[in-house]
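The form predicted on its own is given below as one chain in structure tokens.
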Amino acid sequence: MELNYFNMPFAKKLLKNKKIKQKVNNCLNFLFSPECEMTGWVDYPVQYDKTEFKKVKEISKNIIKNSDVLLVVGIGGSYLGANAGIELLKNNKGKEVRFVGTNFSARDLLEHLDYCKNKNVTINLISKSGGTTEVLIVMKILEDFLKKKYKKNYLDRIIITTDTTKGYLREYATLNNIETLTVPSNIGGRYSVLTSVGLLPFAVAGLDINKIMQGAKTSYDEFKTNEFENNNVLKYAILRNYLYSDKKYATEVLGSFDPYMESFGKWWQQLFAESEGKDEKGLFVCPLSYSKDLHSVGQFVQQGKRNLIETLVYEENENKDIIIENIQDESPIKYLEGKSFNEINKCAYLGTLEAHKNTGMPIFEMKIEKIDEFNLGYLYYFFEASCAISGLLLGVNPFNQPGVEDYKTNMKNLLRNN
């Protein structure tokens, strides 16, 4: 990945600042120390459980053989990463993967059930705690669905991904002899995409999980070994933190010119918002899909309040294309005769980049040669590591989410008292 940044004249000096280097080194030393909890993801690309990895492959082959659809039941970090990768790298090599349990909408769930009524289905229940309300509610409905469809053999159609030893789902799986995969106890949900949480849906969808892990390892190696000035993880974390803390920028948008990046943007949004949004601190993060959003939010980005940072992810070598031919002479787009969608998209990107640069807005440009499994794994780890360092520089714990519990407590109280 090539990382460029614009409208940050302070960058070179800042990245050489001895005090900044020392502060970052303190964050790194803490991140890799036993005192920092929930950091099993840090070395995961080189220390992942090979036996579990093999088990994921075996289970996925069985699902592909016996099912038309995998219903993944999870919310937040239990589905966003997997959904992102599957949407981005759609192919016809595996089976369809659908995500449920992401809301309390009866309409949404009923549509999924109606779709699956004449298909062979396996469900993957994902909850590290084993007690996520959305997951358990949908689990109950899907169990009834499977019982009617498969009678006594319905439990063979369930895979549970949860904590290694504890929680309701772990107990339920043990009691009913249900096949399980694990979420390592020292990895939080939003950092779990490279574990079985993401790997099983990836494999069922036909993605090459070996290449995903190779990409993550390459990103890990660069993060661990590159010198400070050449370490893109650290540069991104330092500069965005400086823009927030010293320059008082309030919002970061993640823009892409590939509509299939929208779900990846949602994963990125959760990662940073849930990691940094504490103690009344943190950038508000928002994914945008160009050129669609250039015709709506794009107006604000171009001419609205100057408190925005923009991060652009751009694929340089898209392999699918359409040539535009036989345009009528009187058509206002006659000048596009013989050009391709990729040419037009590239010019839209370059035109947007120039327009946004002209506003003085700080911009990060992340160029990816090709969006494939390798670079998907690379991006997952790159953003996880950047987020961790950025959160530590901010002075918050980037691995907990105490605010998420507030709505749950209120909801449960209302349901129990009515």
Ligand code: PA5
Second form
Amino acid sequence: MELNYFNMPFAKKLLKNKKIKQKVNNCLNFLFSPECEMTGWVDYPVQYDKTEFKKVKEISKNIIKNSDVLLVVGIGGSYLGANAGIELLKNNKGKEVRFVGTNFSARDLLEHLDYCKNKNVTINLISKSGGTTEVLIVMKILEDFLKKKYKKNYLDRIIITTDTTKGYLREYATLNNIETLTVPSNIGGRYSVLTSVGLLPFAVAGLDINKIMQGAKTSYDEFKTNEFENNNVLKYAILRNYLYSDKKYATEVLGSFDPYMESFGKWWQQLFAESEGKDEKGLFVCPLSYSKDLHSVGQFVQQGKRNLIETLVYEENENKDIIIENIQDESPIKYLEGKSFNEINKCAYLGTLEAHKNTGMPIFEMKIEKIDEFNLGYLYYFFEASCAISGLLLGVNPFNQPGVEDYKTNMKNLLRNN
Ligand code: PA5
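Starting from the form predicted on its own above, please write out the structure of the form predicted in complex with the ligand.
Below is the entire complex, every chain and molecule, led by the chain shown above.
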């Protein structure tokens, strides 16, 4: 990945500043120390459990053999990463993966059930805590659905991915002899995409999970060994932290020119929002999908309140293309004859970059050679590591999410008292 930045005249000096270096080194020392909790993901690309990895492959092979659809039931960090990767790299080597349990909409669940009624289905319940209401409610309905379809063998159609030892789902699996995969106790939801949480859905969808882990390892190696000046994880973290803390920017948008990146944007959004948005601090993060959003939010980005920074992710070699031929002479797009969609998309990208640069807005440009499994793994780790450093620089705990509890408590009280 190539990282460029624009409209940050302070960057060179800042990245050489001794005090900043010291501050970042303190964050790094803390992150790699045993005092920092929930950091099992940090060394994971080199220290992942190979037996578990093998088990993921075996289970996925069985699912591909005996199912038409895998229904993944999970919310937040228990589904966003898997959804992102599958949407980006969909292929026909595996089976369809659908995500449920992300809301309390009966219509949504009924539509999934209707879709699956004449299909063979396996269910992957994913919950680190094992007690998330959305997941347990949908689990109840899906278990009834499976019971009707597969009678006494219905439990063979369930895989539970949960904490190694704790929680209701772990107990339930043990009691009912249900197949399980594990989320290591020291890895939180939004940092868990490279564990079985993401790997099983990826493997069932036909993605090469070896390559995903190789990409993550390359990103890890660069993060761990590259000198400060060449360390993109640190650069992104330091600059976005400076833009927020010293330059008072309030929002970061993540723009991409690939509609299949939308779910990746949602994963990125959850990672940064849940990690940094606490103690009344943090950049508000918002993914945008161009060129669609250039015809809506694009107006604000170009001319609205000047408190935005933008991160653009751009794939240089998209492998599918269409050439536009035989355009009528009178058509206003005659000048595009012979051009391809990719050429046009590239010009849309460069035109947007130029227009946004001209506003003076700080912009990060992340150029990816090709969106494939390797680079997907690379990006997951890149953003996880940057987010952790950025959160530590901000002075918050990037690995908890105490604010998420409030709606749950209110909802439970309302349901119990009515
Ligand atoms: O990042 C997180 O920790 C959260 O978003 C969780 O993933 C989310 O709340 C779901 O939790 P669980 O996996 O325990 O069901």
